[in-house]
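Take a look at this single chain in structure tokens; it is the form predicted alone.
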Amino acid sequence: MSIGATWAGTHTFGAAELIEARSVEEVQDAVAGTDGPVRALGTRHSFTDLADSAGRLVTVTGIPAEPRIDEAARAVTVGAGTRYGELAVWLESQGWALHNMGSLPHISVGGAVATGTHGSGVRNGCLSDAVAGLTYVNVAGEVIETRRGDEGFEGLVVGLGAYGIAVRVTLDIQPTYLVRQDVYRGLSWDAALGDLPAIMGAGYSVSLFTMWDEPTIQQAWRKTRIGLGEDPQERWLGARVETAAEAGLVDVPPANLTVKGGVPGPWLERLPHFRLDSTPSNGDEIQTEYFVALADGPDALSAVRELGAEIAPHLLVSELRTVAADALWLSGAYGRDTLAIHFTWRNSPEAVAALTPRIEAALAPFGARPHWGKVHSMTADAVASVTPRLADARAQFEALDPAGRFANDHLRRLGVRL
């Protein structure tokens, strides 16, 4: 039986069996019906063998979303396999919103939460930080509910599928709001590095795009929340508003991107970079991402720029974003306001494999953490040295799953499971 590959084709799944669950009960049966390894599979947006299993995979994307709003708690509970974009459309129809979105609205709620995926904004936590509750199927096939405030909850949210299969997720929500996107070209590196927190805080959500070997930053996307300090300018710190002819990202058709040009629109149509009804990103790519403290951002970026001439030929584009500090044990932003340094590579595995150790060496002085769902070269010792609560998370996973049925080779390589 061929299960297929990740969305970008970077890993072909080797599990012996795929169960396409249509209900929580079918997930319970799938877990209880085998003594062997079992793992959850979402929308396949990871780039490695993180979601693979030596035995059985169970996908939850076919379970109905069945969103339910608790207005008093300002929360929504939804099926873990639901795509963020689909949830966002439904929330908007009810007059509600999420605090942030990832660049791709195509990713599942459960998968994004479990890997610490994020949007941008110096005051915006990662997507996982909005999780108020989880419902998961444990190793015995039982349905377990856990909520914010429960002991160990912070170790389960960014859980990498290491202790069970999430089937329902409860997220914080807020009243709907409008956002505008203004894109600037020609922002100088001196301006960006001179006051990086101010640059990244110049909107509700800010992204900088670069090829590293350019004299200026290629694009700066300012996503401003209407009624919350929007300040449209034709020129910003020496950068200019892009023209209609320039609109787009490298190798991405402009029609696939959300509306820019300073036109206000609903949050769900501005915070992501890509439209839900289009091809996400480039598709034929490899992604890598590292997290450093925002305070170390200028020095960390300068270190990567030293490798710019070697990086650029193999790169589609790099994106710089920010994530507010949180208390989730395996979050890339645990305990520190964070700069996320992202690389979207051309599909050249050998080149990427040669470059990632060099980038990691350049970023090592800054305690760089890897994105769990993307390609990197860090060893278990290196990951442990930059993840303060890794041992606590591993101990909790081992206690919940002592036989290691939810473990896999990827988690063992990184020291997340034994």
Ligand SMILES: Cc1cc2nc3c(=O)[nH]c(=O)nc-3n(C[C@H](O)[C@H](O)[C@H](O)COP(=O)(O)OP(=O)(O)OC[C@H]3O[C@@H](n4cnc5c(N)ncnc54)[C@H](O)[C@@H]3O)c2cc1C
Second form
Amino acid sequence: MSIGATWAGTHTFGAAELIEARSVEEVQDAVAGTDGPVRALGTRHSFTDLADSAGRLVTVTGIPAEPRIDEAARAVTVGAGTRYGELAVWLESQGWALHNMGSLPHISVGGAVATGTHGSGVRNGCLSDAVAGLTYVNVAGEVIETRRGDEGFEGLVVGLGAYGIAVRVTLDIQPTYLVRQDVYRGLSWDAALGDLPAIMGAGYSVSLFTMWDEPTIQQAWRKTRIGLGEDPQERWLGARVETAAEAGLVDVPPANLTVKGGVPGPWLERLPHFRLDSTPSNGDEIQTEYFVALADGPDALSAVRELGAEIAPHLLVSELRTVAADALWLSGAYGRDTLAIHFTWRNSPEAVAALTPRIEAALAPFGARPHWGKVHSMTADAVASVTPRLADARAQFEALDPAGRFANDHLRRLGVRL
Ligand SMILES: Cc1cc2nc3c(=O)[nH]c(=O)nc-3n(C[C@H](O)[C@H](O)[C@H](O)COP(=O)(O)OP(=O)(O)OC[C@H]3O[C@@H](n4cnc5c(N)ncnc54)[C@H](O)[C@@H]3O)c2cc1C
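Complement to the form predicted alone: the form predicted together with the ligand:
Every component of the complex follows; first up is the chain already shown.
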């Protein structure tokens, strides 16, 4: 029986079987019941063969979420297959919140943290940075618990499925809060490049959307946390706020997007770009993303703009976000405050394959790292040169899984396993 493809249809899975576990015991049986390759599959929102296996895939999305809050520790523990959006609705009903969300709430917690998924905000770490504990099934089929502070923990959180199958994840939480979203049009490139940290810091979470070849930045989305700093004004550095309560983005219908127009609302209905009850994004697309130091942002953006006329015909839109530095070995923001340069491409694989090496060459002087879940052309040598703790992460994966049963072609191609 065919296992199907990634959410965007960009990779058809070649694994021989998919086990849809309903309990932790079924995950243990799935791992212990074979000597061959086995690997976790989340909600399939990665764009490559990253999640694939030469043997068996196991998904934990069918295990009940059973969220539990530890108020004293300010943490929630939840089934790893739970979608962020579903966890968020439950947390809000209990008066709690997460520090941030990715652009879509449909992704599983286990799969998102395994690839270093992020939102935006100069002070907001990636979603993985909120992981305080992991419960996983190891290569022997045993249930192992590990927590922040344990030796090697920082090498497991952004773990690419290379050490086991996470079944429960513990995340930091905080009391619920309100956010408003304001969309500005006409922000000049000079203003953005002149003081990028200030522009990206002008709100709890700021995203800039561009087609690269335009005279001004198409849209700037400022997500302001109510009670933190000043509310946005009608004009901002020459840009004008959009008054319609629901602004569209490229060809995404406004009804699929979270509410804008400065209307305050709970964090979970403003921090993601896409609504949980709608089709996220376009669906017929390929995504690529690179991480550079925020301090290098203006030069890195100028280098990509040089390619703007060639990029634009193949692009749906690019998004620029920030991620605060963290200590997670395989995080795109490891050790540096980061600018994330994202491309949502039209679904033309040949054009993307031709353009990514050129973008990578333009960004190479800035030590750009690729997003683990998205399409890129970087070689193992290139990835190693920009991932300071790759050898440490690989050594830990080798120690936990000497036979490489959790490895796959993708990890071997990138030197995450040998
Ligand atoms: C429309 C769209 C919007 C996106 N927006 C963002 C964004 O805003 N920010 C961002 O950073 N990324 C974004 N992404 C990328 C996405 O967040 C990542 O690809 C993420 O890994 C998806 O999670 P998933 O559950 O679908 O994982 P999958 O694609 O199913 O798997 C990804 C990896 O996680 C591993 N994995 C999955 N579940 C587990 C588990 N239980 N235990 C151990 N390992 C596991 C898999 O083995 C694989 O290596 C977006 C993707 C799409 C399609």
